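Coming up is one lone chain in structure tokens, specifically the form predicted on its own.
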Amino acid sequence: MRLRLRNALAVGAVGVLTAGLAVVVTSTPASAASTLGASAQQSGRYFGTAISASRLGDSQYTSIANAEFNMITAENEMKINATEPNRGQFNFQAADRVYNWAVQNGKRVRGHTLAWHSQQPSWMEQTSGSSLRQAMIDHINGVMGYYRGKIYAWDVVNEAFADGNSGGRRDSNLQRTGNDWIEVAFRTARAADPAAKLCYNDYNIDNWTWAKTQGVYNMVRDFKQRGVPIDCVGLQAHFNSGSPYNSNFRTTISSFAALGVDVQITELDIQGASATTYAAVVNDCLAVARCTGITVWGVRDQDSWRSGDTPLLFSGGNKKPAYTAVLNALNAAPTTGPTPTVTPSPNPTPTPTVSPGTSFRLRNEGAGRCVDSPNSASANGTLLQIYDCHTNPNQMFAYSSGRQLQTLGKCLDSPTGAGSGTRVQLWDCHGNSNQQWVFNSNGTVTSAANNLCLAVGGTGNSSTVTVASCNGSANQRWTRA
């Protein structure tokens, strides 16, 4: 997002859907949930929102966000000019402020962003080639550094392909330091936090037959084919007379799930907050697999960078149409969480075979070692890992009578909206599905949510625990010792 309306983005009336995408805005069901967050959950998904530091002093937005958000990303709080003012000095104060609000209050963080053309220091503006080259690679390792195994997803590159009708890059000072510079990027980050799913995003790559589109998905396609890492599309979706809603959409992410990424739907605002678009896009959403979370850019339409178009579910404190229209779609989904692209092979056979309040250690077949909490860490968002087998509390875990397999006071978590190679980790115990797990006659034990294996990505010590597609192999074996 920019802050600035971009010349593509007209102001006017939103274009007008087709027929077929009417919705009809009913009440919301008693037995539903009844907020955005715990509605999006159900089916294994998040609804966030953009937060600014400077609103958190203000009651009525942060109660709202508080209630109905369980994803957060800082609107500007995070970017090239806010964390390195000057370089390699690095300044968090005000990121951290929406970063410990955010997980104070039980939110996760999509962090946004690393790599991007606009609002860069003044320094950077003045840096070029290689040496500009070389301060992308340190500001991507001090960021992620700082926040290594916090952010649940990172924005690495942002807006690098440019509007028309070229499908080619975007002139900037970081493309004429190349055109591998956005590959270089991502494997900056993944070495800087091999937990976080890696994102490229972008605005008006909504529309499948536009060329902006195509050169994304011709990028994203070469990447995967190569071995680039990326784990994730980010789709704007700032819809308004220039760029309206088309119902091509769902075709847009189920392309971009096919190539094996995950898609998420990062800046949503619709010019007019129409109750109807609103629906639809959560629905496109809801039809992918893939597509894992949606994000609106603000909280309430006085907060939008777009204020004068109302975009957003919340004008002042009050629920507009719109978000009923959202709410009754999440709560409309399937609630056992998306079925996975790939269906695991071979399908275990659940078996009764761990009883409620049984204590033992999760020893991984493959390895011979055991699931570990390092150092005994028990906060939010730990990640687990293998490691010598020992009789500790921090490798010893109970199964409760819902399935969930406790240790340290709180529960074994797969993300919600995990897809395979995710890491696993612990989390205040719930009742939902994420935090549900099946053990299997092969020995594998899977998600409830997901329905992916218990893996270890390797077989040393501090190797990592994922959850990963099925296929029965030594490393999603697991024996209670």
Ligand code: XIL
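Positions refer to the first chain, counted from 1. None of the values given here were measured: they were computed from a predicted structure. Basically, rigid core = biggest C-alpha set you can superpose within 1.5 Å across the two forms. First, how it differs from the form predicted together with the named molecule.
- Relative to the superposed rigid core, the position of the CA of D269 differs between these two forms by less than 2 Å.
- When two forms of a protein are overlaid on their rigid core, residues whose CA moves 2 Å or more are considered shifted, and R423 is one of them between these two forms.
- With the core superposed, K107 shows a C-alpha displacement below 2 Å between these two forms.
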Given for the second form:
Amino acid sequence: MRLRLRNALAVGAVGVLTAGLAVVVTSTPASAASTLGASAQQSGRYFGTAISASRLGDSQYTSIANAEFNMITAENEMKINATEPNRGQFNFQAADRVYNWAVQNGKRVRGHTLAWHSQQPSWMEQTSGSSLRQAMIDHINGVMGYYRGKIYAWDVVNEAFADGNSGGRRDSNLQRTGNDWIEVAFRTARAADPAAKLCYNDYNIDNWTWAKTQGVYNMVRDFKQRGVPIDCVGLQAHFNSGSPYNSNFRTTISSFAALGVDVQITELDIQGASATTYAAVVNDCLAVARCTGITVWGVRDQDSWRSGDTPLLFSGGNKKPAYTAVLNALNAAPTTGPTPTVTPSPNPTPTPTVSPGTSFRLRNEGAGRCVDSPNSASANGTLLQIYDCHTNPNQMFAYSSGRQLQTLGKCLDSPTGAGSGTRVQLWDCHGNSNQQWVFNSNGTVTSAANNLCLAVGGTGNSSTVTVASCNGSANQRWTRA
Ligand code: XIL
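I have the form predicted on its own already, so could you send the form predicted together with the named molecule?
Expanding to the full complex; the earlier chain stays at the top.
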């Protein structure tokens, strides 16, 4: 009996091998992986979750999130009210807590979101017209500049279309700045971070027959035809009784993909978490090559913005039936090549591009002028300025192995207790962090004492040199000349 079985297996194996010669181009089924991220990775996709900074102290939460997901969206921390609480004053503390947790655990980050009618800071809610248009542009530049090169995809514009049967735009202060606000946002975004994929993200655009879906589809088609930069569409996929999953979801995904954009399921949750519906959603994504990843909107039911709907994959520390359905669906997918992955690093990123011992001028990109000690003064407390670049010693800085910037026998010094806007000075060199400067890959130079960015207060001769909250704009970017 045992022998017969062996023979049968051997014959079967030969049969498979022979047949295999004719079908070598067919992709092989994925071998089983035991986490959502790893199983999605087998077909070149990611599986992500929203993360809330306030829960990063909960070890059950972080251990599930770390084990299962390989793409992270900040649930609220990169929204406009979080990153620009006052006009022109950026704050990335909460955003960086999520960002740094993600990249320190080897995960990529989706940026969410830059232009949206909701969760605006009150100053923006009260702004309109050309002033608001400029504020939107400045916001995109500030946030994308800060994270330049570090974000996989940005939801540049969120939820700009109206619910119901109109298929048109939602009324909002942004919409009232002019119908072109969305394309202006995308063009601004492309220039601010050419490496990031730029997405339009919305809810209730999952059902192909709905007017809102068609409205967004027509906008994306128009953008592609006219060369407005757009790389992806985010389908939020918040499914509930008012907006249920429909099997035409796959048509929606493939129709958007056929326009030449990636499609991502960005905020998936399903009221009641039916295992069948979760598997259907995953299979719809797997059926379309350009559906590049799925993100669920939270880790455990208790973390959900709709916790009463128990819409997620974990309950407390336990995997729900929907989890197993999702994992099995991902593991059944045909394998494709691996996703090209970036290796993100925490913010700010010290880059060892500047060798100790080299000397250079610090030329501000926005002003085109160099850091300068007025009249070659070198007394302690001399406040620095920018001036037309020249080759005299009062603009030459030597970068020491201790990360000091030395000129005229003194060191560039961010005064103790400096806040945003404090002028930098010359002081006797000592080893402390307020005389240590880090050159970042995005062109900014940060003080090791306070992570503030070296900045200029204007562009003309004698404009001040300060430390300021980093926003990555040209008045905070420096070339070594
Ligand atoms: C939600 C968050 O989950 C909540 O914590 C917050 O109070 C409101 O916003 N569409 C989006 C997300 O694009 O940003 C929203 O997130 C959910 C709907």
